[in-house]
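We begin with a single chain expressed as structure tokens, specifically the form predicted on its own.
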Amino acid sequence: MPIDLVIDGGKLVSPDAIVDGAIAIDGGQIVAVGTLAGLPSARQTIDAKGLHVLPGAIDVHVHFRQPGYDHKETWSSGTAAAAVGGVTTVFDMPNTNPPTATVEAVKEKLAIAGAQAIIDFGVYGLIGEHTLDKLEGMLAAGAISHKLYMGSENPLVPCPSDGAILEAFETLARLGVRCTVHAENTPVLQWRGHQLMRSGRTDAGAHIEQHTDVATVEAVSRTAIFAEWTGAKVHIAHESSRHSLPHIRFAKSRGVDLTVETCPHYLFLSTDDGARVGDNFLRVKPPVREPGHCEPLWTALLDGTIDIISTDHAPHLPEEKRRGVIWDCAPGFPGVETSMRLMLNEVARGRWQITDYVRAACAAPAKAFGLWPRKGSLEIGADADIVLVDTQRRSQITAAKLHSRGNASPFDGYETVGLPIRTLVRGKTVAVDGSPVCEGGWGKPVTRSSS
């Protein structure tokens, strides 16, 4: 009996080879990788002569909004944008409204996202004060791991004490389920945010004071030491300053079970880009830092030291982005449309080779939180998350055309080269040249193996 799919003729990508060959898919799964005149017959083939094939890329640091922030982003518009960009997994953040603290919000989100999503998704639990008895039951009730703020502003996901956290890491030890941090010093936010408010400055030259490097300096090092004392499993989101890189790199020496993300506005922006977008809009937490910062994070990309590359995807509407005092800017940019493009334009600079990418981007996500190999690989058995990408096809970014509800992108007009131009979600496809061709709800929830 004929299978389901094969695709046949591309280059097959791994974090340690690139080999020509052909996939066969059935059921959704991955069940035969060879040439194509030893697989079995299949009802489609997809003809990749001349692309590249890679696993779908997983990001686990999106904020696609929903509930309480729809006119920002929705599950639908988010996995469309995702899809469009390759990416066939994604984790969304808690700090929605209401935010994702309890078991009821757990299935609340799941059920949101399980009715719209393209792509396969996993929901955070928040990891707060009163939510220390509620971590177990959020993990049963489908949370695929749990998010500190540990640097925060935002009342909804207030930053827990000192003695909460250390609970906190206890408890998730005991469970092997590694954590995500936001490690900044919410204190030293507050205290600094207070006093440059209080003497009037509303420049975005204010964000960057606000956010100095020693508070993530400080946060990651906490983070590291919480996590040796307790055996928690930590992973360290969004890592924007090369200051904190001599801490990571002694952390994992001291055998600290620590991973590490950064995002491609901290690879390609700096402080100097307020002149081609506007200072403001420039704003996230942690901040695009002034020049200097790119490229030693892409070096510790390159050794390892950083691990992983997610996006913080955060949109918010233009007119969000540009306003004129910087305490009122929205802080983020969509990232899941543009992430892959991105990171393929250094492969054809020479920067990183193609394996470097699906290293970052694929397998040591789904290595970091309990995915693989069933996610983030083209082996047999796993499931078939797949990308064809064109590594030679030019294009220029355009905000307006981007998929997400608030498509304010900072990257509006980059010309770059390499191009996802299929993706695949357990075998279906579910985007084609640039668009989404899947109806919501084909997504599904992913599950943790191991840790």
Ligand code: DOR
The other form holds:
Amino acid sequence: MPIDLVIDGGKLVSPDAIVDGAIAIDGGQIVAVGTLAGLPSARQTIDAKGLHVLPGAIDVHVHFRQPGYDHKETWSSGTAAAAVGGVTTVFDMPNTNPPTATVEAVKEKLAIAGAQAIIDFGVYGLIGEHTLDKLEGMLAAGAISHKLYMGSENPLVPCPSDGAILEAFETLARLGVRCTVHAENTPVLQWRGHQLMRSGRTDAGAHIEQHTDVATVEAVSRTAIFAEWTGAKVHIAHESSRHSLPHIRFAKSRGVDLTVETCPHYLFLSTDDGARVGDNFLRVKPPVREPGHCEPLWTALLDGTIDIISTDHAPHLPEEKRRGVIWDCAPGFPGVETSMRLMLNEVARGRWQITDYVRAACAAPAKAFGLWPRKGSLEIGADADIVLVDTQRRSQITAAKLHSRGNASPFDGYETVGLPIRTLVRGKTVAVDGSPVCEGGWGKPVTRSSS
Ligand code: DOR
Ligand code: ZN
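The block above covers the form predicted on its own; next, return the form predicted in complex with the named molecule.
Every chain and every other molecule in the complex is listed next, the one we just looked at coming first.
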């Protein structure tokens, strides 16, 4: 009996090597890897000559906005954007409305996602003072992990007290599940925000002053200390500051089970980009900072201090991003559709290798959250989540053509070399040449096999 599919003629990329080879896929999984002659015959063959074959990217930090903010994104538009961008699994944040803070809310979000998604997904449950007794239940209901907003100005997802955080870490250490932390110091953000507003500041610089680096340095350190004390595994979201890096290195040197992500906007942008896109438009939490952070963050990504590339895909409508008073300007940008090509462009420029990209975008997130080796790898037995990449393809990012509802991107107009051109999820092609080609409902929730 022929198998479903063979992808032949491409260069297979893992974190360690690039090898010429073919991949055999049956029943949604990789069943053999080798030369075409050695593989079983297949009903369909995809010719990948001249292309690189990567595991699909796993983005552990997206905001797909449903339920509650459908005008910014839906699971349909968000997963379409992700599929086009070469992302095959996303983890969605709990700051929806209602927040994902109960067993029922987890189930509701999984149902919405399941009906619309064209790629696989996980949802985070919220760590809050009123959810401490629900953490295990939310996992049992299908949440992939939990999110802690240590830095929060949103009353729907308030920062718990340190006492509650410590208790949450004790619980999660027992459960063996890594949680993701927005590491900023809430009292610092609140105090400074209040003072800046009272003094009449409405400019973009006030946002940077509010989110002073030490707010994140302190919260990263506190997270590491609590994790070390309790044995909890933690993941630091969206690292933005070079000043955090020595503290992360110190924690890792002590053996704290800490993983760290950064995002393209911290690797490529500084406040200088305000002149191009608008100072207020650049607003994101934590902020894109003054020049001097991108290079140290790249160094940290290359030396393993930073483990993971995510996007913090946080779409808002262009008009929500272009308000004149900084406090009214919606924070964040879409990212899932543009991240891979931006990071591949740095491969073309020689800053890093495509193997490094696969480590940071595919293997490391899968390992951190217990999906490895079923996700993030091209090994036999893995889900056939695969991206065909043309590393030579030159193209331009056009924000208005992105598939997100909130398609206000600071990377509008960027020229990149390297493009995902075909994305498969469990063996099914979900996007080709910039367009989604799959009906909603193909995406499935992911589960931990280890953590
Ligand atoms: O800039 C941000 N936007 N930071 C966050 O923490 C939340 C996000 C959003 O949901 O818009
Ligand atoms: Zn976020």
